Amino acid sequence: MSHTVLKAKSLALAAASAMALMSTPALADFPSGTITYLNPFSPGGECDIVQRMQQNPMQEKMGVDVVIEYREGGGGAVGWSHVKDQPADGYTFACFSIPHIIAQPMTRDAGYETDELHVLYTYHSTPQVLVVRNDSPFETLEDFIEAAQAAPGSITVGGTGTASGNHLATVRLMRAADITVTWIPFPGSGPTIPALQGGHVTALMTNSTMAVQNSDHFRPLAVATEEQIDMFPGVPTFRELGYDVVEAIYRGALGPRGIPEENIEVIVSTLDEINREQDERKQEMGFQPVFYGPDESAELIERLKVEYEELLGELGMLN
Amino acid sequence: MIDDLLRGLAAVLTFDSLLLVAIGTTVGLFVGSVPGLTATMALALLVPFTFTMDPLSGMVLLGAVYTSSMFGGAFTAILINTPGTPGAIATTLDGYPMAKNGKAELAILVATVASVVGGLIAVIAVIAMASPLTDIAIRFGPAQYFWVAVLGLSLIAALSTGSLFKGLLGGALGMLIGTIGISPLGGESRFLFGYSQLQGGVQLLVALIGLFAIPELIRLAVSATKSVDVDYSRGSESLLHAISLTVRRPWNVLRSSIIGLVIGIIPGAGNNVAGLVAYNEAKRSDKNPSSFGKGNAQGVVASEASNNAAVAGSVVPLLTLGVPGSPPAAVMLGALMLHGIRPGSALFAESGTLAYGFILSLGVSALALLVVGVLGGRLICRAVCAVPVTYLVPGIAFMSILGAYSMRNSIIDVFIMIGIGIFAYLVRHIGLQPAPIALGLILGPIAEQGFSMSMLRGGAVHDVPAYALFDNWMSWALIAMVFVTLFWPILQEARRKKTEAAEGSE
């Protein structure tokens, strides 16, 4: 039922935006209708958790309904290629994650190009962490690297997917330390936890959220941030130990290209306010909040594009 | 632990909690009995409402919806041969023939009783043995996933009524459909035919509606009958009859519940497969296996006891490891995190009241199914039987399209559903049944993932990668089960012929 309503609404929206184009570009009264905040992943994922946290405050601050719509598939590609074709009026935007939106179009025909999407705001990162089981013989990163040097390929590192944040962080580590480990891609971050607990992999390259939530079973060896972070007190960064590995998954909101400036400002300031209010709570959950507007987000993407192109090229994965 | 258990019990047996259970089971029944509305979706929509509640109340509500929607899937399975949830695929095998024989209401009552008993047994088991049960989830590695999937696929041999070859062909077709999309390992796109929307693959529920509901609708429409051929002349059935039917074979209920519990614990395999495994075991151990598939109430008992036991099973890794055993459990994990509660082994120590209260509430929800099932079941059963086909077919068609669309808000999914439906209708005439196709679609990706991951791990730890599939006693136990499943029907057949021959010679 709600879907037919949604459909009717999107038709109405299309008509409204067409009219807006014919008259004047000024849309001072944005937003005046329902906002669709698309989730390209499944319910219960990390986009879902954040979007559900933001939904109510967004409705209060913007004074309109915010509907979370699921369009999962292809590691988010189905959702993002849908968003790029939506009217650029600010009424439809989606949760995104980096490296996905950069790596997918590089490695296959994902149905969208990175530049067809406009990143409006980046609200947090989940830095990558190398963890082993509490009872693992590897006490430090050095132990891990020595073992990998002694028997190249014999150490297995698990994580989510291929060309994902987990994977790219592992590739960066292999490059920086000149070691070879066997990468084992899991279908999602959930199954990696029992896999490490059950000893089916030697280590995990995982998100800070997963490492924080499982801190009573897992020992972090190093964090892939520039400096040490509060949620892992006393855990060194890869850089401190002499390996240039900095990798994180960034999440935020993106829309199609061409949304009017004024509307972008409304969305960005709303998300920024909420993000600052929820700062502490998100850190407890293992998210590292960032507050990047459209320009800083674009800089981030441009920088990572160059790095990922090189990494994926080395892996022979470029399309 | 006893303290926490009692405090949890006290927290669940309050008016507020019981009210939430009542609301949750009603919502869940509706969601479960409409093909295409999923428990996952309903839970995701409810999560914001739980913000204002205390964590336990929120989890009680979500748990009730989850429990009840698993059960609701049986209604459509019995009445219109369409599993409302993937867990109810095995319920169609005997539930629908029962309805055709005029025992629709009895089938629903039996499903209700079996669900209640399965749910209760699993809750008791989880409370008593949460930590050893967690071990099962941890021990399952890629190789075990592969063998579980093979075990599931070998069920086709047992489930095929008629030709084994056609059953295997159906399974292979399902596995082929399951390869559409982005490959799980390398991330390559497969069989997209130029449509980037196909990157997400064929959604299981979209395929299920297509496989089961559409052929039934076409059949109803062309049969030119006035109402469904669910014969309703027998009048109302007594609950006592249903209870006696269920309890008469206590071993069947118990075994099915244990199967559901254990398979539910394994993250990912989940309750989609539990019902089918339990059904197969019931059929195999019965004195008269050929009565299955023709309306044997024990088939319904096995499937329903097991898929409701799987609900309690799937919350074990959720609570003890923070790993969701099923998509609905993933949403519940999100809800817990939003309340600032960190699942894991510390949960039972730090928030014992919450953990035990939540598990106990699943038992209360299971009991509530008795009320909801008996009242709602009769109502829905009569309504479906009373509505003339001229209204029923468009009504169900409308719900099916809505359901397929709502899964990902995608019109492509609607076309996929209709395409698969017409295909399933056509191949039914040459003897291809929908259940093996569905089984292939569910298990193909699990098998592929398990196989490729095992080979990768094997390359790291063994000289020959394939050793990784055999280097653990659990793998060997599963392999033994595969052989038993494959060759039991043949043995049984041989023994039957032998006894017949012996009798004939006398």
Given for the second form:
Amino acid sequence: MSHTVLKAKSLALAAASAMALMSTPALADFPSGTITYLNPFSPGGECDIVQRMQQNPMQEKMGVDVVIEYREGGGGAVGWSHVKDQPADGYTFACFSIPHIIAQPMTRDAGYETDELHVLYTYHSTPQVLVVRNDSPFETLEDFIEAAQAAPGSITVGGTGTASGNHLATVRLMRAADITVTWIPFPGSGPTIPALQGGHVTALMTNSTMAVQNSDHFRPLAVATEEQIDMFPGVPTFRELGYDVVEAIYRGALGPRGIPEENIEVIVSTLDEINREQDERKQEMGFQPVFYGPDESAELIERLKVEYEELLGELGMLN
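Give me the form predicted alone now, not the form predicted together with its partner chain.
No partners, no molecules, just the chain.
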């Protein structure tokens, strides 16, 4: 066979390979249009903060517009139930919160099941913190607990949603301290801040980010971590005060089941790159960055499913 024929065959093979790659939409064309990054909570909360931080870098790295759409309600359930029914092409995904996406379907008809959602990437956690106003008469956790014991139900604690991280941390505290407080749910973290500032609730069980950003106005009484953490110097953990309360909210991005693997890889690699670039800044804001892809995120969910089912079962909250 002549050199000319071999060269022609090689060129034909290369052209065929190139055409095959170009004919695979997931690999060659994604993304080729606007991406909708849904926020299932109200503006001003942690999802909103981190999505706004990610929006411009995502547009630069992916080469398309990224639109943040708000679909709040039900502690995030309205947004997640919407996402599960969207085309599984990678063009619509949402910020998620754990335990919300695990606990909500366990306790009520949330409009979705945990396994109907595909967690693509987990980018941070926020430990739970019990805070009061700086002018509150409660100087310590013991002050707070003594008041709750003296008048069961008179103390109001605000936070995001029901069967959420804020709520479950409060439930854990009630169980550990044998007290009863009145839970006041809000559609997101944003509205909880003026609620406490205005005296509409006694305290907040809130996220580390909210406590850090409002440290001039709020006094942290205890943090729900295994050990004291640098962002709250000198603030005791619930555990070291004798109350077994450990809780954090994990956040990341999820989409409907069935997104092509090639598209998932693009989304995950983009989010991971941005998360690492913003690591230091996020820690200063009160976030604790993690870098979990789909497999690590799935392992986290399966572990917490067992834990939350046990907790919710003990409390009689299972659906």
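Positions refer to the first chain, counted from 1. Predicted model only: the values in this text are computed from it and were never measured. For the two forms, the rigid core is made up of the largest set of C-alpha atoms that agree within 1.5 Å on superposition.
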{"item": "Cα displacement of Asp135 between the two forms reaching 2 Å, rigid core superposed", "value": "yes"}
{"item": "Rigid core superposed: Glu72 CA moves 2 Å or more between the two forms", "value": "no"}
{"item": "Size of the rotation between the two forms [smaller rigid part against larger, C-alpha superposition, degrees]", "value": "23"}
{"item": "Shift in Å of the C-alpha at Arg219 between the two forms after core superposition", "value": "6.6"}
{"item": "Displacement in Å of the C-alpha of Ala163 between the two forms, rigid core kept as reference", "value": "2.5"}
